[in-house]
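This document opens with one chain alone, in C-alpha cells, the form predicted on its own.
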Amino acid sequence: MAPRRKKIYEGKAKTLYEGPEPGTLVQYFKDDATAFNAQKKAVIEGKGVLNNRLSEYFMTGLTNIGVPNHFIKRLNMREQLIRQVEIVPLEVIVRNFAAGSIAKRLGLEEGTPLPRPIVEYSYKNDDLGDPLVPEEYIIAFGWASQQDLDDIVALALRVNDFLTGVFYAVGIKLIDFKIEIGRVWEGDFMRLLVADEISPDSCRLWDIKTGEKLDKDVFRRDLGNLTDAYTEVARRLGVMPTNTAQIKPTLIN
C-alpha cells in the first residue's frame, strides 16, 4: 500500500484518506461485509481486492462512454485515487426486476420484471436505516434541487444501460443497483458525477440461466461463500487480480 495518509472518513466497506494532490482522495477497500444496516457483520477475505478491481472496471467503462465519475486510477490491490466530491446525501436506487424491499412492499415475487427501470431515493442516514424518501422531501430539505434530480435520474439511467449490457454479455442479470452522486465545482460551475463504488456490494446480480445470486445477498441470506460469488463475477468480466496471494477463492462451477 501507499504510505498512509490522514484518514478523512471511514465507512462500513471503505476508508478515505487524504490524497497526494489537492482535490483528490485515496479510497481503500476493506474486507468488511455488513448487512441489515450493519446488524450483521463479518470479515470476508479478499472482498476488498475484488471490489477495487471491479469498481475500477465499471468506472473506467463509464468514463469511456462519457458518464462523469470520481475515478482517476487504481493505485494498488486495495486502493484507488479518486476526485474529492461533496456527496449528495442520497442513495440512488435503480430497479429492473423486483427484489428485496420493493418485492416486500408491493407483494411482488422476486425476479418479476418491472414495467420500466424504476429510480428511488433513500436518505443516507444509518441511524434511521436509510429510509426511502420522495422527491418532494429531497427538494424541501435542500438535499438536491429539481434540476439536480433531473440530472441524477439521467445519470442513473445511463449507468443502468451500461451495466445491464456489460452483465448480460457475461450471462448475468442486473436486478438492481445503487449509486451515490457527488458534486464538484469548476469555478462557479457545479457538476454532478457518479461517486463511491460500483461492485457486487452495491448491485443485485443473478446468473441468467440458474438464478444463482452473485452479490451481497449471498452474505445477507447465508447462501454460500461471498468471495466465491464475487470471484465468479470478476472471472466472467476478465478482471481477476493478477496477484492472487491476497485472495483465496474457490471458483464456482
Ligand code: TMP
Given for the second form:
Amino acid sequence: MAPRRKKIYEGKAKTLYEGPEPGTLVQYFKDDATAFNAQKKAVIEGKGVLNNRLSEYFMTGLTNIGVPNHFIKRLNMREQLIRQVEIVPLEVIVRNFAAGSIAKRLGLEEGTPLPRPIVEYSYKNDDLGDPLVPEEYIIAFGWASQQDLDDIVALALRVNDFLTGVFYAVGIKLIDFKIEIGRVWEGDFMRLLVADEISPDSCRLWDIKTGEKLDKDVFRRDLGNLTDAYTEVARRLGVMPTNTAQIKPTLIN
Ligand code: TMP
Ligand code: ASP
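What I would like now is the form predicted together with the named molecule, since the data block earlier showed the form predicted on its own; can you produce it?
Below is the whole assembly, all chains and molecules, this chain first.
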C-alpha cells in the first residue's frame, strides 16, 4: 500500500492532507454530515463524492469568470488538489431570500425575498457555535481588516451572482449560501480567494416550481434522502455520470 499522506487538519465534512508540492493540499470529502454544530450526525453514503464533484464544478466556473479560488484540480472521486491558504476565521453568508437563522431572528416567513442580497459573518469557532458577528468585532479583534472586508464582500457578491445564474438555469432558486475565504501571499502581496467548498452542504437550494429543498436542510429537518437531493442537483447541472452506482463508496475506495 502507498504510504499514507500526512494529515494536516480534520474537519466535520472534510480532511486536509499534505499536497504533492509546497503550497498545495489534498482536500478529501467525507460522507459525514453534521448539523446544529454537530449535535446531529450521520454518515450519508455518496455525499462526499457528490460534493467533491459539485465543488469542482462551481470553483472551475468561478475560475472561468475570473473569481480567484483555491481549486487546482480534482484527483479522484473524493479528493481534489487545492492551494494551501490561511483561512480567515469567518463564515461569510450571503442571503437572497429569508430562511434559517435570519427568518427565525427577524420573524420572517421562509422564502420572503430580501430587499437586496445581505452579507453577514459568523465567527468560525465550534466551541461558541459560530456566533454571528458585526464588522466592528471582526476589525477590532483583527480577524480581517476593513480593506479585507471590502474585498470579501465584493468576492461574495460575485459568487452570489454566478451561483444564482447557474442554479436559475436549471430551475433552482439560490436562497442563501456560505463561503470561506483564504489568504495567500505572493511575495509581499496578500490576496484573498474563495476556499473550503461550494456544495449543497453550504447552500440553500429550492426547486423554483415546487419549492422542494435540494440541500442540507433535507438532513437538518429530516425531509428525505440527502443523497437523492444532491444527486438531483448534480444531474440537473450535468455534473454526475448518470450511473449512480459510481457514487457507492465500496466501488471507489
Ligand atoms: P443559517 O440560516 O443557519 O444561518 O445558514 C445560512 C447559510 O449558511 C445556509 O445556506 C447554510 C449555511 N451554513 C453553513 O454552510 N454552515 C454552517 O455552519 C451554518 C450555520 C450555515
Ligand atoms: N455545519 C454545521 C454543523 O456541522 C452547521 C450546519 O450546517 O447546520 O453542525
